[in-house]
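One chain follows as structure tokens, the form predicted on its own.
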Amino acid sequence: MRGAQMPEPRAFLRSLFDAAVAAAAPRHCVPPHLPVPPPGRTIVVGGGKASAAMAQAVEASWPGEISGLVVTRYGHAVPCRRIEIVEARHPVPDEAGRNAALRILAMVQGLTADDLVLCLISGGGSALLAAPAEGLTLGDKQAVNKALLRSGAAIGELNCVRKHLSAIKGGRLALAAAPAQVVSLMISDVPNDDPAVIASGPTVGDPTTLADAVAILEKYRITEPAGVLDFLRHRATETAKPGDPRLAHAENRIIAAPQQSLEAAAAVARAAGIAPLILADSIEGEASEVARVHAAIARQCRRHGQPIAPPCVLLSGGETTVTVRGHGRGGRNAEFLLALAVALDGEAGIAALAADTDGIDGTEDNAGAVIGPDTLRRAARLGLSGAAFLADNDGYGFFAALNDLVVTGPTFTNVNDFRAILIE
């Protein structure tokens, strides 16, 4: 495209945002896997930020009655008719996500074989689908909740835990079930697409064991509540495992992933004259980290066009983490694209967007924000350090002075986060 004129930075990201989101909206991919409707009764269940969406699309193209509750986060509701939405906190477990759990728990108790349970799963499952182990409270939860999303611990880490102190979680809803079909359709939102991930895995058998999440607090130096710990070391069962025999009723399909998204933006990206180049769906790793290195990648196609010529844009899916420091507002996206303005320190012909295609970056009302050559330069003028936000983990407050939000409020779908980074 040398020589022919460039999108406007700003524009063209936001483009791109939209395409991904819309390549995952629960309307278009749950329809085409949905089940033949079973002889006997049909039970839509679920939890996560697009079951409401889900469900709304299960209404609209199921050819039977149905019936059910799924819960969602605040904010996330859409309207049906047929099937019940509860909304509940996330990050954080809350009552109505617990009271939500155990009513899903007792709806599908007592089925026969000609029954069918429809689990509708994403992303925010693990905390909207909030039921104790006997044994624990809520507190207990949700206190560990808290300690280990301010640990930095990846997103496999934090389910094994939830998994192991759940009534619901790790396979534990299909074995309720039992012996009715148990078909899932799954929203992607976590590295590799792992089924035993989203949502911590419901209907699915789980690798891991009461040990492994022991180390994990152990790993994180998370000590409290002290009953936790010792929850963990004598709790007499384990999640279903992977191959157990009272799972063979259950089938998961992923029906959206982060892979999905990312080539609808690339798609987006060569009708406009830009060469896309997707470096991955599921990057892990410090924000703050994974910003550095896409920063060099950045100058290196820029300065020396490898691995591939601008103009282009470097595409990226996944869920990094963020170890909190400081006492500022901000989730991953936020805190991925001011260090990533740090470290590129103005560099010319960089523009780059990060954002939660949920809507919400973190706890936030944003779903990420935007950075170009010119923003660090714009913040000293406003007395703004870049590097002092950053140490303050107070990204959402270094682009709330700047105007450069990105604000779409809920999207009912959830395919985690996305980035893109545009070299002119």
Given for the second form:
Number of protein chains: 2
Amino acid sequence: MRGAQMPEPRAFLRSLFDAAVAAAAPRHCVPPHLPVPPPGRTIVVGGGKASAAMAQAVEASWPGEISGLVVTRYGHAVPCRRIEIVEARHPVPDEAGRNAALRILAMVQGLTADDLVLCLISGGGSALLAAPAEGLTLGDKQAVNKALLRSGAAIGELNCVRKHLSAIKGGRLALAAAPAQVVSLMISDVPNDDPAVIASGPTVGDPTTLADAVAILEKYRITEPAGVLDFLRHRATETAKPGDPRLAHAENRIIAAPQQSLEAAAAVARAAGIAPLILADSIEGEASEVARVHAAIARQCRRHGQPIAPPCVLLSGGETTVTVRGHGRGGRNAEFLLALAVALDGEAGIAALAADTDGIDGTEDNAGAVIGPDTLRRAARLGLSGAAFLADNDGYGFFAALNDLVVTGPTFTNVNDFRAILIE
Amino acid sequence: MRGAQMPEPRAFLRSLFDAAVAAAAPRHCVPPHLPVPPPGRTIVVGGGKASAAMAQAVEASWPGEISGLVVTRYGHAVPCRRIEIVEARHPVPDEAGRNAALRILAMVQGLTADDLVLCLISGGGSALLAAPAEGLTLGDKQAVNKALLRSGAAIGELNCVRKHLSAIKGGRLALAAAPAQVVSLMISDVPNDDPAVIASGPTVGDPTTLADAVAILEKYRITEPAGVLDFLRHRATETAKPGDPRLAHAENRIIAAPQQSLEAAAAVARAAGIAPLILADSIEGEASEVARVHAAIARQCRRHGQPIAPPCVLLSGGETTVTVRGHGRGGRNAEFLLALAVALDGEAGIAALAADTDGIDGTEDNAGAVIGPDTLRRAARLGLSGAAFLADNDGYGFFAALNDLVVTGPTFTNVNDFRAILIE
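Form predicted on its own already given; the form predicted in complex with another copy of the chain follows:
To see the whole picture, the full complex is given below, headed by that same chain.
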């Protein structure tokens, strides 16, 4: 950067992350998308890491009577006056989520065509709105969910299975609400911003089938609990399919998405004189391997000024996975960053931040972490080997020891992972 | 592309690959880098997939007397008159390579400071110049090599181990040639174009140590043959280190490299009105995971016009690895492409080619393959599942069945993998 001052990498990267989160904040993105109030009643339902904050934003703007219930993750509740907020467990569902989902299904029944069901959907809603289909226990769903999370299954695969074990997902909530009008406001955390995938699409037609769900369990060799495969092979009712006329009364609106948040971060970078390059908003894959590709691209910027010349920042979103082999702690963003540090091996002039926009990386208390060229060296001085922590999937332990965690607490929104690599 | 005609994807992608290979052809890149003939004798030695073609290029331009011996892969020989060409096995070494390497070591001894050793080095030379250190058998080296190739070890790790089991690598050839002047012409197939890594650097100081080699074998839990770990733990002489004054008479010149070839392909694309974007010249990682990241970036181009707007072509180089789990055939480029097709899932407007610039993808008869949006559909019509072939690591079988292999035969050069993704 000629003449200009390079920003302090950590503070700069953090400002990009904050901009990405702010762009998806419900107080900004809910009001412009609210529908016209109906002649009849308005019931607010929904689930997800952002749903309480979305409910609060609805309450702040809604002109008429309103009531309802939304489920959010423990620690993600915010005060509401008219809409009940229930907290439940994520990513593995619990009784609280199950009970809330069943109450929501009951609440939308008996409405008329003059009524409106306003559905507030965001990432995490799939686990939070866990209503097992009749014949299954929550324990069955929990066990399958846990096994899939550990197997390295893609989020789309997880959701296909969840939908077909559920009483509420795959459009079933919208079917239950008929003939009332249904408007879903959705904060996307999925590739392609596909409404059928966000929180497993409770108000959206589902292109996947019971046979797909069976194939996924077979692919990952998940045979326990024994009843689940049998249930899927013999379930009588499919999810609602796309184009099903019974969904004509349901409308889905994406109000925030990963790309929007990456664009917001890009604007902050540009204003600081750092050229942003958005690689992709929906990168999937094994976190450590995704990191190696990012490392190669960052090096290319340093060595050849491609795909963009420094000073620049590479941005990407999406959701990586971690196939757990070790015994350490840490989410996919810590794993990504640790693998990135190992691949860059102290390369000068490259710093990075990776964090979950929901504020919680996996099941720990951090959103993510930061690295710089000195990360491995500083660790070595503490007697810590980056490669060894990586082999143990212990990104959290590694970055905690270096005091390089990024801790925000719940952000009350979720547009999936955020990665920024600053190259001087 | 406004007003202009979109090129036929397969022919266009093939023209990019051909340009990449041509940029690294010895007949173009050897002559400008030849040194001034010495007062004394000139001995030509070397090894690699390009070494015979390099020798031919030397013969065509060299003004004085010349003699010597180079080793190349079976099928990669070209006619030479004064320099002997020996063919040997790659990637697993054989007796022919061992004998040639020992003859080369003998040939450079007894020279004077007035003599020149011209060393022609290219990718593959590491396996082709297989001279086991005293105390080891070729069988020992072969076994370790095979185990490392199957374990998914990075090329740098392979080479560190090879160097420390060798009598010729890690600068030992240059030490043997002293006091003669040594000039190495190198065609790079490695990240960073590091001369110490190309063909395991027979004329270059080696920053890695015997302890590093031991750590790599331990990392991949390679304990057979039993004598090898012991040998490494007790070998008396290290490789020559960078900055070693005994290497002052040796000079290394990179005459072709992955980046140069990617730039040549980019120029062809630009001339056709397709915007090229070089992502990186040295991407490493598991081929199928690298493919998922490329898929996300290609989709981003389609959906958001980033990191570059269509019509465009994403270019990348480097060397991926395949951790073999199935029983199929196929090299890393076929694996990459099959995983790319599966990840793109028939997405419109995206076609791709991936191939090894040496003309041989792994151990098959193809350089690589091509895909288009119809690849999975055409396979399904033949009763073939892309995902199943991928799980079986059978990219070769898949693309052979579709008649989508790219077959060039040996190209007589090697700047590693070449990937091009065309996005309309």
